[in-house]
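Next comes just one chain, in structure tokens: the form predicted on its own.
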Amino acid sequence: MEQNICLRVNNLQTSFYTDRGVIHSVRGVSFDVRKGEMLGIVGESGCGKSVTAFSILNQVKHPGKIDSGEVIFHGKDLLKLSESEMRKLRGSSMSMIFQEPLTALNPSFSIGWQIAEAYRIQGEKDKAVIRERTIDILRRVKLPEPELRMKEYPYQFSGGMRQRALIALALACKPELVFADEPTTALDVTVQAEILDLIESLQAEMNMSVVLISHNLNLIGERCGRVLVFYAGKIIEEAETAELFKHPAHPYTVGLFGSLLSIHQDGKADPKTMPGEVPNMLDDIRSCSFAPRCPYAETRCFEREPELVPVGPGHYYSCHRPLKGGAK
């Protein structure tokens, strides 16, 4: 793998085995994350970003499970290592910040136990040190009081503060590799940005990579370098942020730009909407995905999946219909 590469997943497949039937949630995705970037995921509700991540981390639960692929970090394959070997690493090596700290975060017990029970698992057993470590991470996501804090529980915490603490929860270890799923959904758009900011400065300081998933495609253009759209399961388009924004190719990525509100100058919002559904995840999908929502349909988009393919520098899309130039 090369030097530069953090993690390298190649054709991963989860699928979660329920009464109506199998639902194929996430299927082939292959992708790299690169030492010391924010990578984002973006995608509607449904599509696979956060069970990708869960996937990543050998955290899929009963009736899910991993199919097939390799997710390779540190020149092992995560998905043949015991529960016990991926104890150690999560935490230590990589973490998750959830969307909702309330639920992630244990009612009964405070911050600061919840945080040193992280050190604790990852072999530390000086109580003064883990008091110290504890408190210092908790200074860096910017809470007020650490030291007073620390002992107080979830309930007492306001959203933003518990957002914070689920922060310190997720890089007490300094993992190099972050997944940050939808991390200021239940927000206010100035805590947003605060938590947002923080991730930033955090990731600068610890040098980690970080995998911004969110369905908000703005913040995925102000906050990340390089972007996976996700469809149905799979990656339909990558590029670099700059190159997506300027130059989107598959047509549902155009149809993402296309719903974003904008607003015109007689002060008229103007939203566009994506005809059709998202296919049936029970379904075994052996053509193009979003083909029937598709206006460049045509009778191969119906009978073939399409590969991702290159359309300019960097830049990839799954998609049957030619693109002359370039990504336009």
Partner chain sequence: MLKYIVRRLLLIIPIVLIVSILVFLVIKMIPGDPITIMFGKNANAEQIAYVKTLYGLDKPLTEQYFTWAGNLLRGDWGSSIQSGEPVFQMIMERMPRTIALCFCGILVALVISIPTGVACARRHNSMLDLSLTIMNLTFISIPGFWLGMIFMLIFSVKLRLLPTSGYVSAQESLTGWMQCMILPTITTAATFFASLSRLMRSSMLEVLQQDYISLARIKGNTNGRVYYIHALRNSLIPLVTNIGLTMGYLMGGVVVIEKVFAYPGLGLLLINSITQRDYPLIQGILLIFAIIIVVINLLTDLAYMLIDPKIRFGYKKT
Given for the second form:
Amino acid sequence: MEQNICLRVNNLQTSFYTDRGVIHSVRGVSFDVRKGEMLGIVGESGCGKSVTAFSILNQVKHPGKIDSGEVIFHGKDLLKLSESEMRKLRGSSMSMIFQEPLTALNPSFSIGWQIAEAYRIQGEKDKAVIRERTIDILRRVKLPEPELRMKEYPYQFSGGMRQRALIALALACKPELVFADEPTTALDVTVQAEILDLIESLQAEMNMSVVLISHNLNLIGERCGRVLVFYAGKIIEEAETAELFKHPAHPYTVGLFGSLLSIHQDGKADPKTMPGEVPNMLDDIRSCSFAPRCPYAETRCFEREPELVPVGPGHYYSCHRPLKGGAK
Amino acid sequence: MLKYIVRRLLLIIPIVLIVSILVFLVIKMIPGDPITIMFGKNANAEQIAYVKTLYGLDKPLTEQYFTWAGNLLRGDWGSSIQSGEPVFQMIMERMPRTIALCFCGILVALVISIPTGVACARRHNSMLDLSLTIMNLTFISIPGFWLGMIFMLIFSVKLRLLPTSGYVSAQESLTGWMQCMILPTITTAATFFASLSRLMRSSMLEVLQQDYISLARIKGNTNGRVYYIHALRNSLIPLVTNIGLTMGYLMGGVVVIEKVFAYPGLGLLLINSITQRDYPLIQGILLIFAIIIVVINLLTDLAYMLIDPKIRFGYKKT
Amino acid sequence: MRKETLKRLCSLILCLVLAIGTVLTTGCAKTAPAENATEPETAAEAPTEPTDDTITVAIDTEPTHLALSVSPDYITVWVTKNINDFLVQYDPEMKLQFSVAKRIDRIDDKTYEFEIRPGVLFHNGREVKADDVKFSLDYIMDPNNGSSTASYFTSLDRVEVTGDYTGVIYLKEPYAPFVSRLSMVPIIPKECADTLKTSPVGCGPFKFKAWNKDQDIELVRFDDYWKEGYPKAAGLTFKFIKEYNTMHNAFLAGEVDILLWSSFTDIAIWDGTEGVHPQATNLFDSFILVYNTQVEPFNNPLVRKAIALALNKQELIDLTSQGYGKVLDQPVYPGTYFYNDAASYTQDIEAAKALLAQAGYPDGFTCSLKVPNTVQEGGCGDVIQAQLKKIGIDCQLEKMEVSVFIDAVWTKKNFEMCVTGDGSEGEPDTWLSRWIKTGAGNNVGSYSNPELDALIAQGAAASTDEARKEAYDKAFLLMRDEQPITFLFGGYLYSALQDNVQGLQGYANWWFDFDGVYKTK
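Next up, can you give the form predicted in complex with its partner chain of this protein, since the form predicted on its own came first?
Below is the entire complex, every chain and molecule, led by the chain shown above.
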């Protein structure tokens, strides 16, 4: 694997085996995460973006199961590792910032204890050192009076403080790769920016790779260097952010931009919603998953699923229709 | 917190008052009276009537109640009609034994139910989960005293490992005490460990769905720590509630178990006193039962405080 | 989906298997009787020297107090009989023998002179004197002590002490069974009278040691007991195990030496189990059917006799007592001196129907039958109800707790027919003066017959056995036709003993002697 690639995912497939049937959440996702980059993953709810992250961390909840695929990290396929090997690897190198901090923090233990535990697991035995490091990380996430905050419990914090604490928890052991799953969705708009600034600055400080997952295209556009667009369990477009915003190739991506309210436009807010709905994930999808909603759909779109094909340097999309240069 | 405890303890007073009235009335409604029973078949009506006046049993009910309640407030619990011994002394002799039995029973039940519940939740829907579930359902359906008799048959009669009945105080012989306690304790535990285990399982399953469990794993915690430290504390609350509620039920069950094993606790005393219509004794014991249950409910609430920090500190936010 | 249904099916099958398994184990809960009943080991020679053994006896009720002078109910008797000794004592054939008394001479109908043997000691070391005999009798007669034994001594006038070991007893009226009543009077020391109920002192073979409430009562050998070589055992412990099954198990587990009152259903088990054996005591007790003569139609002797003739008493024995019992029709047992063959009767359903018709109830009638919910009395209720249906009598059976039964029958006299029972030492006056005589304490049916009363008095006062029998013969004949109460059956009490335990002596009046019990090696 190349030197600057932190994580490589090959054809990851994850399904949920429910009483009503099998839901194929992730239907063959492949991508790389480069060292030190902020990679954005955007898509609607249910498109499989969070499940992808959970699959990589092997935290898919029952009745979900990873069907196949490879997750190469530090030269090893994580999905083939034993429980204990996985554990060793995870704590020190990969972490996650959850969407809802209230459920991601254990209500029965103090914040300080939960953060300190990360250090203890890493092998730090000296109580004084642990305490220092805990206070330090809390300070870094800009929590006021960290010595006092340490002893408090999650329910005593406000939303924004909780998310900071959660970030502290995720970053306590200086991981190489962090997944941030909708880290600001549960927060007020004013706080959102602060949190994202915080993540950015910490990323620079600790030289981490961050995978930022969101349904908010604007947010992704502001913060990430590269973007993956998910739809119905697959990546349907992949590009550098600037390129994507200038030349969105896939009809879905185009539709996404069309539905954005942007202040940069001429004051006339005229969002175009995309007709139709996300496909029922219980069905086996043989054709292009977006075809039913696509204004450009042809017969072949309903017959077979398109592959990811290059459109430009580092820019791929999966669609049968060739691009005639520029947005459609 | 102290204020809370004091407030709860004060609640005992109205509860005890109501219980005392109920207990008093209910017992008097049962046909039969202690004097007739004492004399048995050799009675004659005059003798009985005379002795009744000695005990004040000829007076109107309200007067009897207030006499008893009044004495109670002064710390005089009365004396047993059958044996003449002071009621309070009789109760205090036996109460520690019954409490020890309940306590050990709960302890054993927790020791069995928590790991089995956790194991079921861990290996959700596996063969282990299935077989433990079946075992639990079986135990829930079996009446406690029957189980006690079976244990007695196996361990005392066939194997001669443990005594069938009786009691040796711990001061006399610690091993003797433990031997006497084993069968009644296991029987007591068996009457409700199964439902506790089911509760633990379902409670833990819910908790395991939470994000903080995923985070705990991501951090690198071993499975053991994830279940027994991160998950357990949050799963215990329904269990604690259940134990508090079960206590009342348990006190009733203990009565039967004491009879089966001839265990000289409050339960056995209660049965005998009811058979003999020994009013002061019955009233005293039932009152103590009521107080014990109130105190246990208080302890349950205090236990919540230990487990759930929200309750401990109140819902203050910084 | 299929995997889930498979799992559910498996769990259902497993549940069924478990359920069946538990049902089967309940069936096998008791040890199956062996094919050949083992004979108990032939009794080794009784040791002449006292042994070191403690004998443990299991009983199912705890006495409320230990003062035998106050209440001679069977539980108090079992525990305290051996703490005490009496002027006279029954032998296994229910013949009176001298015990503490050396002689009792009947001076005349109302005067008896007694002499006690010297050298009998109380447990506190003091020698028993004639004074103590007087005190023991006075104690019973003192109404403040509430003794129910007093009802047997209504004829007692006073006791006078004439010497250290001699005295005279004066009666108010002649009372033939008087000397036998002396077997019920424990000789107690005045100085210990206050603590009689909780720590009794007597002059019997065993001393009171400790009473562990709800658990047991411990007695130890009285080393200075006047009878040489007794008691054989060093200690005697009565264990209270109130749940019969637990008592059964404790005995099988070898935790107790003697299970004193075994249920009849267990006898086959004791026979068939290695290491234990049953022992029968022949009793003179009886279950009886009592009629409330204040209530129609039980005021009519024809109705009562009809009922007595309709009953199949052997069936009662078979269905309530596993066949262990003897049919009764009089206050005394067949084969004993006072039994009157002429007054016996057997089942005769036709005669019963005829009598009912004669009494004006050709189609029978409805009535209530109250019984306590014990095995035997409750069982009698069921069987009698079924049997009386055959002559058209429809009984509403009410089974109730013993204390409720006593309250209804004795205190409130609120019943029509009821089943109860009592014991006897074979003395006819015991039944007659307590149950049949007008106004007697147990005459709950309010039966009153002056002719019978006269015969009862005659039998009690007559000076010779022959004269007494003459009176009782007439009385029993009268009772056969009057049926103030109907005698049903009685006769056996079975105990279970470990094979190495010998020497238990039971008596027909439900008393037991433990002073001769010992363990073989």
